[in-house]
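Single chain ahead, by itself, as structure tokens, in the form predicted on its own.
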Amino acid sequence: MSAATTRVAAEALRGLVARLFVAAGLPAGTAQAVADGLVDAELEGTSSHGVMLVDLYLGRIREGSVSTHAAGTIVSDRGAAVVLDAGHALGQPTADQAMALAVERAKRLGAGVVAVRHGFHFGAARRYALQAALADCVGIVACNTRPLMPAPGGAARVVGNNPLAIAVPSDGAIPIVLDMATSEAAMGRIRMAAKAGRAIPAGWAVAADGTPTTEPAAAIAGMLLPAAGPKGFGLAFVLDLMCGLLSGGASGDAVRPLYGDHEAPYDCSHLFIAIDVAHFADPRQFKAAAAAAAERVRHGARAPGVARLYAPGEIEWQRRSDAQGEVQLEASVVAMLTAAARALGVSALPLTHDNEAGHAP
């Protein structure tokens, strides 16, 4: 383990993060939902969607652009089609609410579609797609972001790196789930590199003038590059329209910068779709066939020098298994969490001793 990192039990970290959000005004259950989402992302190796976001979330709550509401409000309900106004609440609890609605409608009607307006960052999209898969539904989740990528050949930001997750029910122990940003890399990974003082790989981003860069600061000020060029751009573009136009919410440059003015709502839009397998096929046969397909991927012929093949979602599952219930945090993230605990007057355990932080358990 690097001297610049700290290992901490995931359950203890969940407790700390939940305490921070309760102290910031969230109901206990809502705070726990946020903590679970952030810590699960850490366990799955997606730290860009993990506890590094606590400072951002708390800052926006403090400045008023994120509400402390526990749930969104249904503003349109037409059976299989629901529009939810999240009211600028934190994204994890409203995403849980939206996917639960989608699954409930799918069980009754075959499919459920919930479009969400006035939303906020919800962490890793795979989390909510998997909720549907665990209920024997195909789960589809999408979200739009502020413009971060140029059109092919363009020199201006015109579309976000809008994420997409699709989970498929399976009999296998390893979940089958696609979770991808439509950029070559997520902005959160670039911000993590900036905090750690590391360069980013070539091909992730360009500077503001369109020239290639490996400097995180130049990438943040510049533009992300779409995955697979025009294919990634096209997918990002239609996801933006689907999320924003179906919900009656923001799309394009009406979505504000996540790391921008903390007094201005982020105002993104989400889309949650659940498709009940039982309305189309025998769920047992479906899940067995899905598991067999994943096994064919894992046990297929490998190119020279390749030790292992992975089905979609397997790498995150393997990281979680390998983590053995512990999370490794960068020193900058530990310092941020400790400072937040001190500012909010709560115990910083497990990151400090109580007598060091000056707080009672």
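Just so we're clear, the structure is a prediction, and the values are computed from it rather than from any experiment. Positions refer to the first chain, counted from 1. Under this definition, the rigid core comprises the largest set of C-alpha atoms superposing within 1.5 Å between the forms. What changes on going to the form predicted in complex with a further copy of the same chain:
For the rigid-body turn between these two forms, the listed residue at the hinge is A227, chosen from A227, H279, T73, A70. Rigid-part rotation between these two forms: 28° for the smaller part relative to the larger (C-alpha based, whole degrees).
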Contents of the next structure:
2 protein chains.
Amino acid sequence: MSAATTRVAAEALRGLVARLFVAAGLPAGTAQAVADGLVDAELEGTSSHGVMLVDLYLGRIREGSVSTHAAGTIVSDRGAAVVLDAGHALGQPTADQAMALAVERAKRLGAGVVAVRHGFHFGAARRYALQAALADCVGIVACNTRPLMPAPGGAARVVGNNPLAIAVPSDGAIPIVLDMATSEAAMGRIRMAAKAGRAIPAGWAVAADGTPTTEPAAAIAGMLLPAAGPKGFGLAFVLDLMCGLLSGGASGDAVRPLYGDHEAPYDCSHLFIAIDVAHFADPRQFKAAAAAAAERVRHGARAPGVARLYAPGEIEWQRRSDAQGEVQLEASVVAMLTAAARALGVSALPLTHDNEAGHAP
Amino acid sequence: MSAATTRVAAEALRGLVARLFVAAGLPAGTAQAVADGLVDAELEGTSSHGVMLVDLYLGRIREGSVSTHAAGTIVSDRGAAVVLDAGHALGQPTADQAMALAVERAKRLGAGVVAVRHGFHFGAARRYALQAALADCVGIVACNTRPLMPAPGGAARVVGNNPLAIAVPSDGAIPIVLDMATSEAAMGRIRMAAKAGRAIPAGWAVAADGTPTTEPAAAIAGMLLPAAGPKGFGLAFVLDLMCGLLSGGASGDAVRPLYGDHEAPYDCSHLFIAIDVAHFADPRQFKAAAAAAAERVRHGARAPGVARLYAPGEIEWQRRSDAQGEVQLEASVVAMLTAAARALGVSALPLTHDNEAGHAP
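Alright, leaving the form predicted on its own aside, put up the form predicted in complex with a further copy of the same chain.
Everything in the complex follows now, all chains and molecules, and the chain you saw is the first one.
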């Protein structure tokens, strides 16, 4: 373990993060749900969706562009089609609410589609897709982000790297879930290459004028490329329209920069689809067949030097198992959380050895 | 124009292809729908989904693994959830039928999901997604193929390059539709590189033992790689399960080789989803906003040397406009169609100058 990281118990970290959001004005249950989403992302090895976001969320609550509401408001409700206005609440509680609604409609009608406007960052999309799968529904989740990627051949950002998650019910121990951004790579990986002084693969990014680059610095000043070129671009584009236009919310550059002006709402849009397995097939047979298919992936022939094959969703599950209930935080994240605790007057345990709030570290 | 190609009027080609399928036992309207699907694919520049397939379709009808039925049978009908047994009929009529059902449920309930078992090749998925979009529904279409791709790091084919198409209603002249296979590249492009003696880009394929290759010959003997690695793999995997398990049909290697034994049914599965815009938003506003978003893509800044940017679905539309109602066929396809006409005793016009059937060329 590096000297620049701190290992903490996930349960204690959940408590700290929940205390911070309660102190910021969220109801206790909502604060806990947000904390669970962020800490679970840490356990699953996706720290970009983890507690580093606490600073952003608290800053936006303080500046008023994120509300402390626990739920959104249904503005249209027609059978399998529901529109929810999230009112710029944190995305975790409104996504929970939206997928619960989609599942409820799917149980009643076979399918449910919930479009969400005036949404905020909801963390990892896989979480809500799995929420549906646990209820024996195929779960589909998408959202839009501000434009980050050019069209193939373009030199301007015209579409977000809008994520898509799809979970399939399974009776196996390991959940089956796809969770992909529609960019070829994440900006975080380009920043890591920049730090390491390594070139990036062709196809990850273009420079600001749209020309291909393998230089991390030029890529950072430039744009992410869509995954598999026109495929990722097309997928990102139709997801943007589905999220933004079905909800009557924002799409394209009407979605604002997440890390931009904390006073301006982010204003993204979400989409949640649930398809109830029992309306089509015997759920037990369906789930057994899905688990068997994932097993076939795992036990397929491997290329030389490859130790293990993973079915979709398995890497995050494995990381969570390996974490044994502990999260490793970078020093900068520890410092941010400690400062937030001090500012909000709550105990910074487990990050300090204080026994009560108010004991400055 | 190359000496090895023949240019024919699309309308006359539609007539020939329809005559062939009528002679093979299809009802006239069904034969025309199949012909339209195949000839439209030619006009749209996707000849891999065009009239070259006539030979395969007729061969399978002759051998009994494709039926001449005009429609599938509804085996389960529960609100927004319908299961259709296509009975190994040609995919074009059963896909038309399935998407029409999905749209009808969407108009009634907000969304409709139709899963199809015992299906056959349906040509280009975009066609049925656009069928929904023309009815003011978001249209989503997927199907599975036999396994063609390994998991990342794998050395065995475990999942098809299962296509996904999504169309979004628009009031613009140019339809908005994503249509992607989940492989990074099509085998056809690898075969073209082999003919030209060119290396293929890294990331398109692996050799039979799963090791990366840029040699077309090794790639042809090996496997296609998923688009963007784990993203395309995960998408292909969940689409396989959604198509095969919701329909109670085949998934994984229970789907047989399309070009394999003509006596064994192909037995793929399809999925059609329609989401009715009017259940969520004002369709006129939705369609105007979608068209405007596509316009922004087209008119965005371009990288040096790039003449034009395309929104998803535009290239096929442009090719169709440019074709001016004419299709260019390779000599081998002309020979195949002419031989089929002779064998079935129908006129080979427009491919010959005969005025009637029975005049041998």
